[in-house]
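Next up: just one chain, as structure tokens, the form predicted on its own.
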Amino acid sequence: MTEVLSLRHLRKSFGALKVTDDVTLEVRAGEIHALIGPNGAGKSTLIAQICGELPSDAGTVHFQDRDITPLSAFKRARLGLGRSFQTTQLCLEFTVLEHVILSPDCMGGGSFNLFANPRNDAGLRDEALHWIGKAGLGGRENRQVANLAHGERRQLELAVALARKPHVLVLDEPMAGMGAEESTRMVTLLQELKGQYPMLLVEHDMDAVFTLADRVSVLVYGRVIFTGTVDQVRQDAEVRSAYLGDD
């Protein structure tokens, strides 16, 4: 299958501490590739390296057959590398609609005009409503973020990412802090998007991972110790010992 995102021998150290150590993995077209591992395994650092927020000491990141290793986070996003954050990055006073309308303009979209208010652009509004509906927030477009439940804020982050028309999504613990009902809603949403957007899913909720993932990579002490299907990961003795437990 075609690789849309490829990491080759990525390394990052802080002093003597190796945080990511020779990490190699790829995300294929149409798949959800989950990245799991215990706290402190290096997952957040790896995402920062992928998205251009943290320079690597060694290794390369290829996106759609292009070496994007030298590019800034902004330029990687402009190429279609979309992401969500472990902690929401939203403006509490803005509405759902305002967040999604403004998102493409912040990326340097062609509709940007210093002298026009994008909120009044009917075309942008219609497109934003499309992504809001796709993220499961239809009917809540005029609600301020301050008045959204935690799970709804995570859905809004996804709508913002989708509005930028990404070619791949890097999702950093989209179920973090959610209750059971909210997690179920997010899993259903990601299932609906599966096949439309390749995803690298970093998640601690193993029920969600086993429901969604086509393949799973296990990161322990900065190294990928195993990559395989859900069934293969479940059956691997080293993975059970390092992360899943023996039950």
Ligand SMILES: Nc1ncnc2c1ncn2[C@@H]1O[C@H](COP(=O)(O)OP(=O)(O)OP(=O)(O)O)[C@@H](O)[C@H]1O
Contents of the next structure:
Amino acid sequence: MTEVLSLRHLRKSFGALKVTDDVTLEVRAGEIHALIGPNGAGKSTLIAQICGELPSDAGTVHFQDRDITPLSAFKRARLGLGRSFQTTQLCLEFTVLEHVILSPDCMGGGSFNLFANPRNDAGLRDEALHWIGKAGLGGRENRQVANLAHGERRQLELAVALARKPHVLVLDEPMAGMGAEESTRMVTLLQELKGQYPMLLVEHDMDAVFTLADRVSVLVYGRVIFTGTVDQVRQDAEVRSAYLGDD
Amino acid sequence: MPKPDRFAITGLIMLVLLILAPIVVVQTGWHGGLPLFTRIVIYALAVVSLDLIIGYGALISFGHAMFFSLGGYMVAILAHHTNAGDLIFGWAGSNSAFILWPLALLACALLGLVIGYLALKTRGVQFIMITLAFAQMVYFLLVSLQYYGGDDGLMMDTRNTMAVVDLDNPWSLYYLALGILVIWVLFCRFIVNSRFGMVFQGLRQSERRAINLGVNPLPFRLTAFVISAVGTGMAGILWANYAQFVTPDMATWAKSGEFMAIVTLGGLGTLLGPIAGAAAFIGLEQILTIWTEHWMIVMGPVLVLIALFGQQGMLGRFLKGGRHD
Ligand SMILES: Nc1ncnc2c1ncn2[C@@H]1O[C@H](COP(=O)(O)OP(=O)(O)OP(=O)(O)O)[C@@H](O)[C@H]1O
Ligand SMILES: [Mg+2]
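Starting from the form predicted on its own, produce the coordinates for the form predicted in complex with this ligand.
Starting with the chain above, the whole complex follows.
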């Protein structure tokens, strides 16, 4: 199976604290690879290293057979690395439509056209509306982002990422802070997207992980202690004691 | 039914007022009215430019007076040499606005490019301090230019010449400045609504998100900074032609502070708000100077109160309201 994203021996320390300790894992074409681990295990730090927000101390990140380790964050994004953030990062003053229009508009790094108003570009509008509908935000396109509920912002983050036609999605706890109903809707949405986009999914909710994931890696104190299929995780004693609770 | 465009309505009302007000005021017999409105319009040009980067990009420049002074000094110095019959690097010089003004604006763009590039390596308070520091360097440079009057400044014996418009006629100068202001506001409005402007504003609202959309922040911010520098430089050019006199005071931190205060006073990120801010600030200054020479003692607290309580400024709430559901 072909690897889309592959991390090789990544390391990162904050002072004496090893937050990423020789992490090697890959995301294969079409799969959802879940990354689980207790609070503070280093999951978000690992994502920051993948996306180029944080430089790694050692190791490499390969994306579609290309070593992207030396590339800055915006260049990695241009290659098709889409993501969502653990705490939503959105432009609060835009409307939903404006925000999603910005995505395809920035595909090549953003335009220096000082006069054309992208809001009047019918092609971009239609494209944006398509992804807004896909993310379950249909009918709310003229709502200002600041006025969206928490769950809706999560959906918007996904729409914003999808509208860039990413080649991989790196999602940092997309269900965090959502109510039960919202979570269920998000799981359904991710299930629909499964197969179309390879995903690295950080998630605490084990039900969601077992529903969605093909493979699971377990991160504890910056180390991957286990990688395997969902069934293997269920059975593995070490994982149970480290993370799932031995009951 | 489409919502009425508050920007267009407000802009139109302001334009009509600015066209008519000096005529009416002078009709009442007060001849200080025209210079007053000329100063308002020139300041407005500078603060609209500053609003472009502060209001829309959160690039808080505390050094914009350097571009104001550079624009002014460029035309004053070139006029000085031309009138003295000196060669300027082998060039006999000119008094034509069509030659001098583009040269002065080019100088402002270059200064903006260099200083913007260096300052944009920092963020937040550091950005404020570094722009301030560069402006202070420009200030001390101007003070040290003994040949151009040093501390005392430089007189401009003749105003620049322009084909159709007679700049020696104060009415022509006023309406020219007003025309330039209108064009500049429309230009800035286009920028703000453009593809470029959307990215530029997106960077302010969430830099991490914008970067993950593939945006390299520096070129966008630098472009906006240079455009802002050019607009402020144009205000300096007009000022030199209005006052026929340039001084290093044009580059002081107090002048930069005034510009920032006016933008805040009028309403950040509205383009039109700062014009109202300029009118209020310069009008108040005029009234207070008649009353006491220590007008800043009154103006200071007024500005602090506005900064503390009127977060949206004079027009911010109105112009930013009613845009969304
Ligand atoms: N910039 C930083 N400087 C110092 N320490 C940091 C920094 N960022 C993260 N850490 C530490 O690194 C460890 C891993 O943090 P990280 O956010 O990656 O964990 P996480 O697995 O995403 O946790 P959570 O499940 O709570 O989101 C934590 O102990 C955190 O305090
Ligand atoms: Mg985290």
